[in-house]
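Just the one chain here, laid out as structure tokens, in the form predicted on its own.
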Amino acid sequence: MRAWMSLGAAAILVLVCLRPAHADADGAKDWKAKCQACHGPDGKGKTKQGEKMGIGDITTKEWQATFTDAKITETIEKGLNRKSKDGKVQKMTALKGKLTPEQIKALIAHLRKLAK
């Protein structure tokens, strides 16, 4: 009986150790790594690259109301290639396969907090 308990405890320990580490439950780390260069740390798009591409301010009530979580998820996964209102080309790299669904949800939660 003790042998089975020890074996079970060892198996659980191995599974916990092999589980992908994800310390970015709030999305801030992934935001900094994947989004901040264009959208800025505050989400206003006032970066060199953001202004070059005509990226809008995602912290406005209008943007937040217009873009559902499903639309944001689709954009993160598939990327973006369109002209902005001022005629600038907006290209966003597709991140499907580079971020887990949990990471995408955390990113969305993070960008929603930027509006507050």
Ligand code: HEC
Second form
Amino acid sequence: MRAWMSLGAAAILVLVCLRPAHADADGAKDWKAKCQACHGPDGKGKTKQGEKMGIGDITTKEWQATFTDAKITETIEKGLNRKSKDGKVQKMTALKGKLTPEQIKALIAHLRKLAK
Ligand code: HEC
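Shown: the form predicted on its own; wanted: the form predicted in complex with ligand HEC:
Time for the whole complex; same chain goes first.
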């Protein structure tokens, strides 16, 4: 009887810990939800949408060196609307107000992890 009760207590504890309460600054989760449809789960841009827009690979050393945290933050907040060299429309939704500064920071940390 006692064993069952402590098992029950343990199960409740696990459930409480797994609640999504602290998940709001999870870069991997936000990347999946808001970025990977275009940039791909691995950041290489090899998605249908990525091909159509001519999205480059953001995991290369050069890319990571060129794009500072400030520049990435700016892109996420303001979005993009431009043409690539081969005339493809490159559009990225501005997410200012949709993501907290903590979420953006977590996204950048995730993006750095995608690098080679
Ligand atoms: C609707 C498709 C789309 C979505 C969704 C999207 N992006 Fe982009 N993103 C683009 C395109 C297109 C480019 C330009 C790619 C290039 O030039 O190689 C781009 C470029 C970027 C750049 C480089 C900025 C620049 O000037 O080239 C960063 C950083 C970036 N995206 C981050 C993100 C993050 C983080 C998310 C999720 C919050 C995201 N993107 C979601 C389409 C998208």
